[in-house]
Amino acid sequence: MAQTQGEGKRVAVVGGGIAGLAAAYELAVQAREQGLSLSLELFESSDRLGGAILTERVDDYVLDAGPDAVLTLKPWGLELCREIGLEDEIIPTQDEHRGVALYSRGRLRSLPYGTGSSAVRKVRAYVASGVVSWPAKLRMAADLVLPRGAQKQDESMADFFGRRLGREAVERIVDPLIAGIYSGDPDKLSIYSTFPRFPQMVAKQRSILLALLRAPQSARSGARTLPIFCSLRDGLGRMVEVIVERLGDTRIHLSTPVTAVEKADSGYSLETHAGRHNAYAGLILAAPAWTSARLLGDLAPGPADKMKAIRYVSSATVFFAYRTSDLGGRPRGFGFLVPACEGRRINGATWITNKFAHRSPDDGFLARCFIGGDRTGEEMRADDEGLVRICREELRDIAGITAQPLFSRVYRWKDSGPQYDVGHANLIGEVDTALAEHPGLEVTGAGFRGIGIPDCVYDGRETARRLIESLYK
């Protein structure tokens, strides 16, 4: 890459969530490593950085109000943690408590969890769990003999899994498992934009179940594998803190919403309540897609209209802290998920104290309920007191928890959950093609190419690299 090291360039990042922070961090890294003269500014509409990553400490309880873990199957999140010096703070899930349950047909039923069990044992565990009826089990087994079928350009999760495993499997297994990630509707979500691994299984081995049964099993060889999820000892907010420390001379504007983006002679200008900010050679929008669409409405109406089609849902997490001695026995496993067909008012709950160490005092137990999204959105109309009441009633009915909590906390995430509906990949491709007509302008964030911390970190950093390449080519 041809470098013009003496020519200073200004770059702005709009949005201080994990994707925006990863982009800003990568810009700073590239500037330092390549000796580039780069002036970087970060604009965030709220009074803090981190977006959905928010860690708060209440007494000796650690509350991760948004995501509470980093998926290890995608390496980019943990790689960044190690890169910024947090390797010694990475903690795995607690194997001694591993396990997850589904609330199905009136009670909690244990399911296999993690990478430590062989696929054969997992399939047997699902069959024995009672989550689905015997006719549904026989229908699921038909996947072993069904033909591949014609490769589809895109289809919903419900259509794909329904064709392979049957509708009851979609309602009682697929629906609750994806609720913890997307809080979405399998009849709307794209299989290719959410879990492309499963169509790939069918394309290569004809059957989902055959692919699972034939998969190499590290457990059989005794090899130790990394847990599916890890976190940080003092909560994921540490990741945000340390990234910000590594941003060096970056000017950070908190409580400064950007209200407009305009084309300027030397690049782009931004409007905020503090006035106009001019002459940015490069601009990365790392905000929700609906925010980026609003900012680009006049400058780039084509891609803006496409971004408006990306659907978002609202959700909430509700925490309860207990004394373990008040519970009449510590709940087992990492928590439970609830299929929409059960008609309950929460999507599930996590037993945080079981999942990660360092989250509660010795006689403490921390639980977190999930509510909202496509499935329990009506409940989001309740005030905080109402959400606490709903969750306590559901914990009583589902898990038998009747103890009075020491405290509760409600965190609301309004329009924060992007939904990768059928056609999402094509839509993003069209957005990228249209934005190519605006050199120096990039978009990133959970609404575009992957949700979750690893995907947002990866896309934020890749976006920054693309921008550097275009500015200094």
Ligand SMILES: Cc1cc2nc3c(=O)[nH]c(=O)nc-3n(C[C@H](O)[C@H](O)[C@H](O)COP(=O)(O)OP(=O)(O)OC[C@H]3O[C@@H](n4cnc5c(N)ncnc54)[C@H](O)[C@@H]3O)c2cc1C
Second form
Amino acid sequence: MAQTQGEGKRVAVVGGGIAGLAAAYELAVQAREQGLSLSLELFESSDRLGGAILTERVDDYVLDAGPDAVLTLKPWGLELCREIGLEDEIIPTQDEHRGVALYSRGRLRSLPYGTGSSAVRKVRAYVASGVVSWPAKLRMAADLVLPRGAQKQDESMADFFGRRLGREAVERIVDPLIAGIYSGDPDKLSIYSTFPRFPQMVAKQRSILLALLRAPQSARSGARTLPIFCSLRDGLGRMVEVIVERLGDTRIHLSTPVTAVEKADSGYSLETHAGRHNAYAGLILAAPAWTSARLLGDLAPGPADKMKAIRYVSSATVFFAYRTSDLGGRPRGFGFLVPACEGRRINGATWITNKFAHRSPDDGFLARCFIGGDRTGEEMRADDEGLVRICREELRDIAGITAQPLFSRVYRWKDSGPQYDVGHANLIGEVDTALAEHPGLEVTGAGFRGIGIPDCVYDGRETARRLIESLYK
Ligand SMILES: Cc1cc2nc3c(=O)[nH]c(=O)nc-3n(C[C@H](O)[C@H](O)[C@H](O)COP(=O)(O)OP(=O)(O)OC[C@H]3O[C@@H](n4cnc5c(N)ncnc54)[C@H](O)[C@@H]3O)c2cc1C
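Moving on from the form predicted on its own, kindly provide the form predicted together with this ligand as a structure.
After this comes the whole thing, all chains and molecules, with the earlier chain placed first.
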């Protein structure tokens, strides 16, 4: 397929997850605002857009199978929602049910949650929760007096927090808190690429605890104070639907995996089952890093080799819908997290009905278990029935839930969780430098510069702006 005269520059985006969609959206915005003649195509291997974002309705239940919440502390996710007209559909977490528990030392223990209460109260609540032993509490307090220490180029989360707060705090507080985001291993994950805020706190204020105690209390957006997480009334899939509506003339090729990328006379060509697609002046790869690495194998073997080193893990979410009256008391809070050292078979569970409104009918209670990753990867070998059984046993043992669910659903996320291991920032720097030799070629997506919807939106849009600049300079 050759470029037709007068249709302007052709640009392709490979991958229709939120990063690719945000990139395509920004390309369309820039073309409109700058009056550029841009012909845009989006290639997606599966038969739907959204990637990890998937909302399904089962009866009156709304199941966000992948991400279920957008972090408000990073504004780019909600900014995009507002920009595309979803302001009125943004819903906060339900304050009246606020709370999260940690399964530690054999039972669930409530933790302070959110931005509402003062840091002093939060620290007190942590101390009272019994999540860690008394010797560990004293060791954590040492952070208040420890010197800054030499600034390191990078180190693991376990090394950083272990140095500041002690090993037990790493195992029982840090580990479960990262479970919900990375399903990762604090001994492998880079502190600078995951939570750079903490080394910055130490650099500026010498102590993590001091910095937390002095921190402002809430995220502000416009005139409203927002909780840490928000969602959309009908599920995050709405974001995907409405972005697509805003893509204008973009040609969307579903069920069209790109199998190779080559250099063509006037840019790049793509190989798909439908044949060769030629003459893209600009190309944004927004697939998982391991896919983009494979696609670039011949064209840019240097960056491709580095991208291959970005490790991914698989996970699953398992949903259970209950009749609340069958539960013998509605579970409290937003759910619980489990440290790996407890040796349980799930990473945690969310009480979806408590977390967000509009997710279940009256007298319905929706719960979701999170399993897999670096921590409970072995369990992922089970078939769907096996996963349901494991999750039900764990909900029984951890949270006392024995009720028969009305239905269950299993969603598998194979090789979809990038892990920012120690050295990740350097690796990405090297990828960027090497890719600079290929003008018009860009990579984005959760594997590179930020996990989570806000970061993927930010990076997708930034990547699109960079590409426009390079094409029209
Ligand atoms: C279970 C789970 C829970 C999560 N919870 C949250 C949360 O609550 N909040 C939050 O902010 N984030 C959460 N995340 C993370 C967040 O959802 C992801 O990081 C983000 O959606 C990734 O977007 P992406 O576009 O980079 O990648 P993806 O969503 O993986 O999209 C990549 C796309 O590329 C396509 N593709 C692959 N190969 C090809 C090819 N050869 N040709 C064409 N297309 C191809 C894929 O089909 C896919 O659609 C969660 C993730 C998971 C899995």
